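Heads up, the chain below is alone and in the form predicted alone; it's given as structure tokens.
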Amino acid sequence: MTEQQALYKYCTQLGDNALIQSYRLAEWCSRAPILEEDLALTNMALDMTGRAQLLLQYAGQLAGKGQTEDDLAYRRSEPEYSNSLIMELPDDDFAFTMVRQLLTSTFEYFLYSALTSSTDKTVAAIAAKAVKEAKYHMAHTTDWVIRLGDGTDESSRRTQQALNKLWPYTEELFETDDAHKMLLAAGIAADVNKIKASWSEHINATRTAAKITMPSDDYQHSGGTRGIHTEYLGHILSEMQYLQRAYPDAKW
């Protein structure tokens, strides 16, 4: 593997996130309990589209096979995606989604923040807008899972139960294969162990805050990242991908 393939890998696999990520989003559009929330949550998916288009634009580019980021988006099939399993969990409640856009929001900080020091401009050009919104998101999502833990007993009990569920797809925001130890050994990539360290510290004293107790349970889901999914994705590539798959090379 060449260096120029495993950066078309890692910013596939970053690009794949953003973009799941803010399809989960995007669902609560006119669902939110309060009409400030909503605006808040459609903006947090737009700046997760934004992110994902100019991180698979860039994987287009790598890839040197003409592909745009909306080939990439509109044009794979599930095992072709490379998202973390996080993402593409649908969403039980209001207590789940900021659960999970606090791990994620967070590990997605301290990344970008890392990467805003990559040997490759045009990562870390990404990575000094997409730092910018994750810190958004991760101080809006800590004050909800605070706000939500330490409660009412009806929402602390969901924002438990949430932080339970999603506890177990945790660990595979943070596994490295071979193309990531090439990139982090040239400068490109972040290390992830030193950024487990920082979003350890964070969780933990919103979880102390948000009086919820850390899942007991050990098991960790993976496979994403090498593209096994869960059903749900399938779900939600069969509605993003309809238009284009029912109309190629539509122009309009």
The other form holds:
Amino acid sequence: MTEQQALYKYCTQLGDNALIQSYRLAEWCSRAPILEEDLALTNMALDMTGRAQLLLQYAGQLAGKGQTEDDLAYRRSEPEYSNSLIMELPDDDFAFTMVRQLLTSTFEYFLYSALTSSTDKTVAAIAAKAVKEAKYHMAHTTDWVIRLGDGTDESSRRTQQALNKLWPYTEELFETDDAHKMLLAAGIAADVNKIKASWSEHINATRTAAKITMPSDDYQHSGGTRGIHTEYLGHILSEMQYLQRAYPDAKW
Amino acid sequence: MATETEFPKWEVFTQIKPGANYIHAGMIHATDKEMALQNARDTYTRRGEGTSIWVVPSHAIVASNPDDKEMFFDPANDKIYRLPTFYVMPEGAKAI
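Please move on to the form predicted in complex with the partner chain, as the form predicted alone is already shown.
To see the whole picture, the full complex is given below, headed by that same chain.
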């Protein structure tokens, strides 16, 4: 594996995480509990789409096969997608969405903070944009998780249920492979061990403020980054890619 | 009309550039200050309209009574000497 191939893998993974999160957030459009939150969720979805576009565009350039960001988003199948599994899980309710977004946005805030000093200039530039967005996503969801967790009996129960269900998918965010190791040595990728310490601190502080307990089950799922996905990704892609699959290169 | 499940209303004021007056942008619903600021940000500054936001609980706004309109505003109508239109403008002065 060359450094360029490793960077392709890294950018695709970050891009896929953004794209699949965007899809799930956009599903709330017109369905959020209040109009203002509808705007907030779709704003976040748009931030993620923009981030996916930049990362997949760069990945396409690195691959050198003339692929655009659209080719990568709409012409790859499940095994070629490398997003973490937590991104593709369907939303049970608003508490689930807020807890997931807290877990992923906190991770992304520390990840992109670190990547602003990447030795790869394009990665550093994308990170400089993403870190501002992630900081807001983290603040917004932190407040909501505390409000819901420390709210009514029902909102507390739903928040606890969401964390119990999502927790077994959090370890995968910190997985590394050979590509990561090569890029870390070159100063291009971020050190996930350092990110994990900051992430745990923020999540635990938020969980304590929300009066939510740590799930006891320590089993952790894995596979997304290697292309082994849950059944849900197939459903996402079949809808998201329908147009490009049915009418390749359609223009309007 | 407010219902039991509706969040309290807040008035939103945005500032376009540092030093400029805050201008009423509209209103939003929120249960606390943090949510009010975030909802105002998401509702009224998505196209780069702002550098700063104020949010004020709508119930904290004291409004004049429309019935008092004559008493409040009509007495100013015949006092044109309060307007600065009697001065001769120096030629070339622009920022007045």
